[in-house]
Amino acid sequence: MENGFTFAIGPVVIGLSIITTWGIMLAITIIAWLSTRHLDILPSSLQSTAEGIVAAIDEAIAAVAPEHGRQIMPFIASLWLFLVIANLVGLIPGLHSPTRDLSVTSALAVLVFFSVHWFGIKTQGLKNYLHHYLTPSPVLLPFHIISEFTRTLALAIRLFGNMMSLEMAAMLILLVAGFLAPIPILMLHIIEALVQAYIFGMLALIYLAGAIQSQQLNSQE
């Protein structure tokens, strides 16, 4: 699914999606550093924007996992910021959203998969965490295991499918209509990109909260 510039480091082929991903991570790092290096009571416009974004994400996390917001905030905030930029970068001429590549969305889904178990074990301990796979009955163990993999697969395919179809639809409309309808297409792309970023991040948040809070209930019983 890779088009455009690629190069190889030994047997590893580095495609445009990976290069774009690295660029997005670098951009987020630089913006975060610039917006926090001179914090002031009377904030600059950049600091105010950063504080507004952090406050909005913190509020969303508090609504789902109020007791563990500080713990999972860095991961969820980073994931949301990356997804928003990655989904929108396709609007830049010559670039494609890395999330239209199944390998990228699969990597994000696997990251969420391991993060869910990491936070669950870190919060409740290995024994208490593994115990929930046997509740309410050990008979359900295979179904719990299958659900872990199917929801990870669904995360990857949902984001990939939506972003790929969005870019293909925009390309086809532009080929047919030319630039007669660029603004509606642009608005559609922006709205859909933001919605898909929100859905993926919210699902990741729900999975994390479920792993932490379900184990907390089991430990209290």
The other form holds:
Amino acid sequence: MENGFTFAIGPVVIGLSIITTWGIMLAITIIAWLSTRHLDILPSSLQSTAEGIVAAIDEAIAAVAPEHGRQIMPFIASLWLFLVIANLVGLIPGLHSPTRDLSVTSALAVLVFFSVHWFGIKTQGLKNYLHHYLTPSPVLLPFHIISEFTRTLALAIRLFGNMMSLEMAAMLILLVAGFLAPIPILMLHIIEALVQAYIFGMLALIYLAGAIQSQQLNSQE
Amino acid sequence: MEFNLSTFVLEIINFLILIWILQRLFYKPLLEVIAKRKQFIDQSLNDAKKLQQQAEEQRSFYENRQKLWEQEKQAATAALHQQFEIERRAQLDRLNADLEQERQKAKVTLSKQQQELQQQAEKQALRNGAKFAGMLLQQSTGPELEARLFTLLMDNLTVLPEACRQSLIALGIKKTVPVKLTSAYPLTAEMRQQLEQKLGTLVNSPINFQYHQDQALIAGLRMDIGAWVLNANLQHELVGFAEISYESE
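Given the form predicted alone above, I would also like to look at the protein as it appears in the form predicted together with its partner chain.
Every chain and every other molecule in the complex is listed next, the one we just looked at coming first.
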């Protein structure tokens, strides 16, 4: 889908998705810097908003992973914030959501895949972590392995497919029906963008929590 | 739907950088300030609880103190009432004593007033009696009674006590002795002569006789020789009886 502006630095091709991602990162960084520039016990309106977002994310993560929530919070929170903005940025005329690019969603899914194992091994140790693949029966090991890959693939394809189809549908309706006709589709785009960001982040959170707490669940059993 | 490896790798790097930036710039300071605020709120709550506890203790202390004050107040009030009662009884006793004293005084005063009234009534009765006796004697008097009283005077002059006789003699040493004779009826010449002779024997000096008439004497005579008065009349006798009656009472 790299049908826009691209350039190459040696072997590295810089596509529109990467440039948009940099723009999103810059915007997020500026907003984060502005909101945390003058932190005080008595917060300003901007600080209150930022604290509200962080507190809500922290609470949602703590509800799923109460013991190790703070460890995985930066990763999950960054996923949510980035995906919300990345999904919604397609509504701005002339810009495209980076998440309609399979390379971007695949990169995020792969990050989730490695994060699951990283945090699992970090919290439980390699032996304990690998042991959970053999429970409740070693016979299920191949299914566990397959599920690891398929769910990662599903994460990438789900987000990519939804966002691409939304933009495609809006474009097709605009071509067929004309001006103002795609507005309902754009409203659906907003809802779908938020829902998809929430689903991606929540699934990542569940995978991470499952990896972190698998040993605890086994010991409880 | 094409996969670009450069985009894939750069996206992974970008996202890791974004996580690092947000962790340093966003999550960590915000979570710290939230934790600090929570700590501040907890501290404030603890302080408030301590203050509340202190306030409860103070309230309990002051309630106990108030109870003690209430008890002290009741005791003081009871003592005051007792003192009032004692004072009231004392004042009542004093008042009763004063009343009794006043009653006695009134009784004595009444008794005195009754006595005085009785005395006045008796005096009045005596006066009336003397008046009636005087009126009766005045109606029943005459020359005969006058003559008898003259005779009585002459007899009295005859049997004068020695002290009276000496005092009459002493009057005559100096000069002429004035003798004032007052009678209810006019004296006859014979009576005057007998009297002058009798007094002449008693007083050695010349005597200046002055004769007067006074119906108030009822009957009889009164003889004034200087400061010495000799009465032989009914008026003097009646007054004498009345005085004797007063003195006897």
